[in-house]
Amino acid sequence: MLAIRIHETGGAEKLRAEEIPVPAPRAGEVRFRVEAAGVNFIDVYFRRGLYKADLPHTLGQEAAGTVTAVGEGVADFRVGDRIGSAKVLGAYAGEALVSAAAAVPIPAGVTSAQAAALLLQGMTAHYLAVDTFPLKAGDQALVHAGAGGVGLLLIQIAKRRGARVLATVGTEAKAELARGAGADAVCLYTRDNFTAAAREFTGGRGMDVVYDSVGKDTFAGSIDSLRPRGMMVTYGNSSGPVPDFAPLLLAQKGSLFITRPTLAHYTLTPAELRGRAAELFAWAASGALGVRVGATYPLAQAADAHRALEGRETTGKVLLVP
């Protein structure tokens, strides 16, 4: 089968399309035919070497498809079932393995493309708005990268919970997408100062929470956008890791809170994972949550997908199709 692997870390040119054997599921694992695989910045971080993996390494953690084999002891899934996961072992491939405990059933009314677009980014948006800083009516949230895969979903979930949302984007076309998702106001960070926009949006008070997936380039401005005792949620590094800072900074800026969450700690049990996914799938199936697939690439063109993602040329979800 075809798989996209790296033998050394570096740029997108390090991605290799190779034929490798179809893997056999071990005890507790499920093998499935990949019908859509999500492209995420975590894949870029592994490719660059920011996150470590044994080499050679087949990239990709998020995919949806149809079960083709089950390992010993698997009772929840059978051959022919439709499943998805954000903890796949090598999703950039024709077939892939996943622990049965990390897989979720895909209900009727949700396509494999929708599922692959929701599993990592949708559940991330869900835990950010529902658990990390539980938004409620009247809260004011700043969402960076508002036209990205997480951003568009996070805006919609925040609005469902009654929050007011200021989104940042890089272009006017992306601003229209953020507005379409429900953002109350949009700041073009390439033209305007988003910290000043946050102060204006809140009448000088500051945001209750900032959801920041950008990292290095926005960290200082995000801190300055918060109200006293506000929360900084830094959950990504698309511009590079956040620079070192002294905890005293949080006191100086208003006794702020800061957290660096990850999806793994918000899906600690199969029940929590499947409950979070089921709510997202129900919203998507009913049309209450819009899922934007901004670009689809053949599996062999994974390098082009990475370049587009890193170049901030994408909106919504980027998928690979074997």
Ligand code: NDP
Contents of the next structure:
Amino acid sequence: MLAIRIHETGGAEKLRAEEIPVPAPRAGEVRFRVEAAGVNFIDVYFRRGLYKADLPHTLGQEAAGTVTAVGEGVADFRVGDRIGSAKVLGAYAGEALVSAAAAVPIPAGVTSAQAAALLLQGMTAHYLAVDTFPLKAGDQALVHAGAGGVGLLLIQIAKRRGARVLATVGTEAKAELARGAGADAVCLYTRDNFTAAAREFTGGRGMDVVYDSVGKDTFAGSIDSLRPRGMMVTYGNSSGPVPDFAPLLLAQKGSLFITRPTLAHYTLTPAELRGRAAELFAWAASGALGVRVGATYPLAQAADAHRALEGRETTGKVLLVP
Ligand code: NDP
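Switching forms now, from the form predicted on its own to the form predicted in complex with the named molecule, please provide the structure.
Zooming out: every chain and molecule, the one shown earlier first.
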């Protein structure tokens, strides 16, 4: 089968399309035919070496498809079931393995492409808005990269919960998408000062919460956008990791709270994982949550998908199809 692997870390040119044997599931694992694999920034971090993996490494953590084999002791899934996961062991491949405990069933009303778009970015948007800072009616939230994979879903979930949302985006075309997802206001942070926009949006008070996936470039401005005792949620490094800072900064800026969450700690048990996924799938199946697939590439062109994602050219979800 075809798989996209790296033998050393670095730029997108390190991605190699290679023929490798179809893997056999070990005890507790399921193998499935990948119908759609999600491209995520975390794949870029592994490729670059910011996050570590043993080499050679088949990239990709998110995919959906149909079960082709089950390992010893797997009771929940059978050959022919449709499943997906955000913890796939090498999703950029024709077939992939996943621990049965990390997989979820895909209901009939949800396509494999939708599932691959929701399992990592959607569950992230879900936990951020529902659990990290549980938004309630009237809360004011700043969502960076609002036309991105997580961003478009996070805006929609925040609006479902009654929050007012200011989104930041890089271009006018992305601003349209963020507005379409429900953002009350949009700031082109490549042109305008988003901290000033946040002050204006909140009548000078400051945001209740900032969801910041951009990291290095926006961290300081995000901190300055918060109200006293507001919550800084730094959950990504799209522009680079956040530099070190002293806790005293939080006192100086208004007794702020800060958290650096990650999806694994918000899908701690199979019950939490399946509950979160099931709610997202139900919203998507009913049309209450729009899932935008901005680009689909053949698996062999994964390097182009990475270049587009890193180059800020993508909107919504980017998928690979074997
Ligand atoms: P996106 O679709 O959001 O793509 C990244 C976007 O970030 C770009 O389109 C761009 O939007 C913006 N951006 C701003 N500055 C830069 C820069 N210097 N280089 C590249 N992009 C930049 O990606 P994802 O939805 O896949 O992921 C969003 C973020 O969320 C990532 O940082 C990812 O690591 C993080 N994440 C964290 C998780 C967690 O649990 N902690 C789980 C999932 C994702 P624009 O042009 O509008 O500025």
